[in-house]
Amino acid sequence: MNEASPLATVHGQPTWQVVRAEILRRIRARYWEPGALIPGEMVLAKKFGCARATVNRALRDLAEEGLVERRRKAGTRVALHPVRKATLEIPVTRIEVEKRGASYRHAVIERETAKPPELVASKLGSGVKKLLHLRSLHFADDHPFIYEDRWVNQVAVPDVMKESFEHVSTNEWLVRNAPFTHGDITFGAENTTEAEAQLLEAHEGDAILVIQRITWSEKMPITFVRLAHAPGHRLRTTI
């Protein structure tokens, strides 16, 4: 099988995304069969005309996707049974509501700078002292859509302290202004407390979808958020 033409470059060298795409193309085209050993990083770097670190970053991303298997001193192999993963993005709640054909608004219920509770502190690391705490309610056609309880690390995102969040939600502002490198998401069904039931126009004890999400910029925690959805909410993603 013929190899590809020279890769697209930025400042004379291909980016790790370009290298990743080319490696993936070769895997899908069976240039490297399932289980086959992929050439080493130095060999690929010379072939693609880039730094070894660029190849390493591309292979790490493919390994995280379950498409290749990397073992120390044993090299990188094409996965025999690639793991298919769902693609999850952090949605902007306003856009999510508007796509449903509803009008959107949000309201900040509480804003403070405070020491986080033990659960939040344990998730974000012992180095976190005080965080910006915001409780907000998102509406669809003036009906509660999501109750958001969020803690933001102002050290990671100092500009957050300047924003009033009167015209843009914390969710949308962070998506625009706080790029993250990785995160953790937990989904669960919980029963509403009395306070949550009042906010969500539900009955106490109703089952609701609750999402807890943490995002990081390298080793710096950005935010911890708990999203309590109104009864009947459905989550859709792709595979």
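Heads up, when I say rigid core I mean the largest set of C-alphas that superpose within 1.5 Å between the two forms. Residue numbers count along the first chain shown, from 1. Remember, it's a predicted structure, so these values are computed and weren't measured experimentally. What changes on going to the form predicted together with the DNA:
In the core-superposed comparison between these two forms, R77 has its Cα shifted by at least 2 Å.
Core-superposed comparison between these two forms: the Cα of W173 travels less than 2 Å. In the core-superposed comparison between these two forms, the C-alpha atom of E190 has shifted by less than 2 angstroms.
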Second form
Protein chains: 2
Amino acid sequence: MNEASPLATVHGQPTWQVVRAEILRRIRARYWEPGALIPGEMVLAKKFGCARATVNRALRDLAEEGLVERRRKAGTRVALHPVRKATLEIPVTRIEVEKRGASYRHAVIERETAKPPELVASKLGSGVKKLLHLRSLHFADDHPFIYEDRWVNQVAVPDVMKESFEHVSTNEWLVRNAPFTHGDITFGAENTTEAEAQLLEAHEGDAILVIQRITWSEKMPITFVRLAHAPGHRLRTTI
Amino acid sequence: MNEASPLATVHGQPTWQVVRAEILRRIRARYWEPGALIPGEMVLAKKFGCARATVNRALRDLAEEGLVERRRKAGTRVALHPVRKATLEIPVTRIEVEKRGASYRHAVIERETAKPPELVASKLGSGVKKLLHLRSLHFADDHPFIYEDRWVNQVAVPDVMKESFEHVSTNEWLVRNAPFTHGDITFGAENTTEAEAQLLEAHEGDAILVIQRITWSEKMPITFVRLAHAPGHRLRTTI
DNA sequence: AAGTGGTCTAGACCACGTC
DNA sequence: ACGTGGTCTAGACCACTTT
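Mind pulling up the form predicted together with the DNA next to the form predicted on its own we just looked at?
Complete assembly follows, chain above in first position.
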């Protein structure tokens, strides 16, 4: 096991990635054990024969992935409990359907201005009164794909009242017209109610994946949406 | 709307984040519309009164988030379909339970060396023959939390045969003794079978969140695991 | 008080992809 | 061929913490 080889002889790859890979190798080989202190950036830079900024880039990347923990003055340590992070892409429904090679279509089932149920109101904040309620279905190749139940804050997005959403899905329209700054998402499994089952062409009680999302623009809540996916729907990702 | 203010008068925040915020503001304000070409790094650097590397850092960050698309020679464009990415943290089960303020305990239900079902075998690759099969339950405050069904490749992790997993969960042991390089994850909803329902103290047919994970060390498959969560379990994250 | 990472700069060279 | 982003460097100053 080589100790201090000045930059491994790898080509094509940027130096910081080579450094990153070498540090990763040492961590995995237990050369630096979990919880152990890794040499400082200047030391590593000299060892690898590169600039400190390059080592910094490598370590910063590893820190973002949760494999090392960095603190000023305290130094860099190998993470005790490397929390792996899986990133799920949240595309617009139309794109998601088309990516599966299916044709997309959507239909608005109900559209009303109404008082939200307590559950929705509490999540959006008590100050939100005027809400547009939209229920719609997204289809993939004419099969129900997602049943969407959405509440939109009219104060945050006044233009929403002018749009029928017959040609553009609410989802896509909002991305264009009311970009959000941040949001909360929860993933869960639920048994379909009779009504949902009918809409999704499923059987009552079928297990479905339900995603709830609330988005804000700064401090102003924009929308709450509950997406009930057809049975069998799966989310995939890699780590 | 100020046009070319050399660095906004924001304090405490690193310059690259100020630049990033300003670019983000212009995108959201439609100053640069979706699909539009953003000025080059050198131009922006001069406009903001900072070094090109600083602008680069800001734009690189935005690119990673999917808000802009960058290509050499072609330049930087505002993304047409900003794919938001939600990052889910995948902690060791024990940590996840303890983070909820509950006490953790686990129990091995079954342990055998067996031929995997076709479904598992196909996912791990046909070359994998010797597998350890482990079924176990994870408890939170003595209530079933996750039912785990796991297959471990004995060739990749020979030491696995020496461990009883009565004191350390397989999950945690593998993190220590067989770190993986990458993996696939799928999230789905399923109705519990009668057997599962009994283990999870649920009713047959209850909707549960099921996570399947396959991990590799380079090209060697390490383990396949199916995690059946107790009814009502939710994953949360922010975007 | 001192050491470590965080950031910034000015300049340079290079790789890629468009032209 | 040429322009843009990608990377690298050497040096500097600063912020945060631990000692």
